[in-house]
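A lone chain, given as structure tokens: the form predicted on its own.
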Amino acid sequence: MVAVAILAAGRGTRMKSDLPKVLHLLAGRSLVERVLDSCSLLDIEKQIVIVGYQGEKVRQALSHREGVEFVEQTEQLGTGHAVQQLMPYLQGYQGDLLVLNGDAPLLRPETLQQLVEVHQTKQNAATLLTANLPNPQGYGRVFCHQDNIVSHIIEDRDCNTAQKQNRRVNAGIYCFNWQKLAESLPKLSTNNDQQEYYLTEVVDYLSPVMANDSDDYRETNGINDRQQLSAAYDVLQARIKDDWMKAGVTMVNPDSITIDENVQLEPDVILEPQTHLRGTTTIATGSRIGPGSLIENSQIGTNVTVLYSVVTDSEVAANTRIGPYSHLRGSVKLGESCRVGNFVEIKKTIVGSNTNVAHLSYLGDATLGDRVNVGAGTITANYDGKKKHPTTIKKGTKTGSNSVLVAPVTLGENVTVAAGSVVTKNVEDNALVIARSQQKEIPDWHRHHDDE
């Protein structure tokens, strides 16, 4: 058992914004969240979130997870005067204690479950997260004896040239024996640069610490402005793409793709350049996704090609065809061997297979059988100033080019609408409707000019 306390408190002020930095979204998720979320693997006695800065708004966005806990301080006075803030809380726990930086959302939870397993199988004091960066500017630098033990822990702006050679870090992230470390906690000074309160001083009282180095340097990455939020996202989306290439899904130009962490593919998908996929998304096996399209929250079939074209919050079934330009919204519903065409928009409508609506058209709370053909230009006029009407479209209908149906209606089965159409009653099966003026000529008709 482990009890997990998140240092949350400070401002970040280099984002330049009222917003606390830990509230920032990474990839649809805050940074704090994904923080907690990287505890997954652990078996957790209690999870703490240190607030300072507009605390209650970083306790409104945590509401929803459950056993949070909050412990407030007040004065931002450094890590370890964050810490200190756990006492009275922990008074009397027996167990061990992970402090983590809520501004670092890239750790994975096999490395915390590494971290806390090294911990107590060497039953150390304390044990570091550490990692050796390319370039260590501006973190604490780790020196080390025989077997990773900790000799002591300097601040960058507290190192000589001569530290500041040394590459391993601190990672800000620490697995604690909370009764030694409740021990030490009093004893910490101010006497650096920053007359702050380092929890790093306790290494000075702890024994035996310990230096656990992290496989890949970059999940120990915290976000300090809005650069650094950018290239944590480029991190997550190379993790994403390369596990999914594996997989079996095939990437053209990745670089140019992005893809969330809860969307599910199939093997053999294909995805073009610029493609984006949002949400809850799941794409099945065979189907080719992009160039240039966004799915979000949306459902798509075996052997689907979607082109140029937005999907959201809908399903589309097998062998369809989307696109280019086309517009799918607020739960649409496309059966299977479906075609969506050019510049069509379909907004919370349910289409029935072998369905074409090729070109040109809009189609708004509707409901079309299996087999129709909407001609070009065909719109659902389903809104009243007031409220939203149903249209419907029984099997085997076809509409005309230019037709209007105005809603509410009913157009029955194998019916043929009349291309200019303007229908405002139902129609009984297997009619031909027309509804439009008669054309009418005038011979021998000339335009009346203003003298010259």
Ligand code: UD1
Given for the second form:
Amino acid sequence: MVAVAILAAGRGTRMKSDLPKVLHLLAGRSLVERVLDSCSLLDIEKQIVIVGYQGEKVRQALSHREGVEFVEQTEQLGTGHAVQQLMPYLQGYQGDLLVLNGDAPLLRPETLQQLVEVHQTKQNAATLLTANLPNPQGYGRVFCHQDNIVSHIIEDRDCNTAQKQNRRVNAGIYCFNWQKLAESLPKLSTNNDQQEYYLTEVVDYLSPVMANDSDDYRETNGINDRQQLSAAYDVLQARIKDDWMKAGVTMVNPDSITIDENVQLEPDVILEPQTHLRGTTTIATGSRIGPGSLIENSQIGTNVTVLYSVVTDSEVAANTRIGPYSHLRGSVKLGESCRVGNFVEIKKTIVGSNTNVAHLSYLGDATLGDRVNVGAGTITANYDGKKKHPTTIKKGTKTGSNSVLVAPVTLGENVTVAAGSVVTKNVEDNALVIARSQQKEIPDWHRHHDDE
Ligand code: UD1
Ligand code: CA
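Same protein, different condition: the form predicted on its own was shown, now please give the form predicted together with this ligand.
Starting with the chain above, the whole complex follows.
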């Protein structure tokens, strides 16, 4: 068991933003929420977020999360001052306290689990997460007596040139024996470049304090400015893509691909360049997505291809081919072995199996059966300026090129629609419908200028 406190009261001046830093979004989720989520493997008895700058906004942003309590730091006098605010709150608490900077959104739950485990088995007064950074600039440097026993932490701005050479940094993640921490907190001074109360100063009063290196230094990245925010997105993406490649997904030019965290992929999916998978998308085995496709909140079956197309909120069954240049949106359901081709838009439509919509069509609010062939340029005129109306096309029906189906309208089974028809009335099964003016031919026609 452990209590968790997240430091989220700072403004984040270097972000140059009206929004408190911890509410900035990283791939759709705020920094502070990501920090909370990184605690998911811990056995938590209390979860506290310390708020201050625009605290009301931070509280609101986290209001949907159960069990989160808030403590106010009215003036932001430093990370040590922030933790001092817990003293009345945790009075008499006997356990350990995990303190996390609210701007460290890349921590893996396993890392925190391990940190707490080391802390508790060694019975340290404090155990900190550290990392050896290729470029440690901006971070507090951690100095050790021997092995991993920490003597002190010096902030970057308080380091002399020699001290700056130390690449071992403080990640801003600490596990404390609360009773011992509570005895040390009143001793903090403001004897530093920023004249703030630094939490890092407590290591001078506690013993033993142990440093625990993370095996992936990138997960300890703190976000202080917009560049670090965008670099964090890249780290997150690299992690997601590496995991999927390990799980059997092929990616061609992965740097050009983005994948949201909640996407699910099966082995032998192939992702081509410039493919973006968002939201709750799932893609089944054997499917090839891209180049140049965006799929959002959609379920793609096995052996589907999606080429230069956009698919949102839709379901696509096995062996169907989409694109190039198709757009599916607003809950489309495509059956098996269909083909949706060039410049086709489909909205809120259910399509059976083995049906083709190969060229230049718009289908909206429609229901199509199996083995329908939608001719090039067929349009459902589903909107009368006020309301949307449904179109039904039953199995085996073929529409000729450039047909307009004026909804509400139903074409029966095995209907043939002549090219260029404007169909306004329902058509019976097996009929041929021709709804266009007949071709007239006026023989021996002289154009005026021919007479001159
Ligand atoms: C801090 C550490 C540094 C470490 C780095 C890791 C200190 C003194 N320094 O520096 O050793 O390498 O994190 O990223 O702790 N906050 C408050 N109240 C305050 C001040 C800050 O709640 O009065 C919160 C901020 O919202 C932020 C976190 O504490 O989430 C860290 O503050 P920040 O100013 O970013 O600390 P760093 O200078 O990055
Ligand atoms: Ca920081």
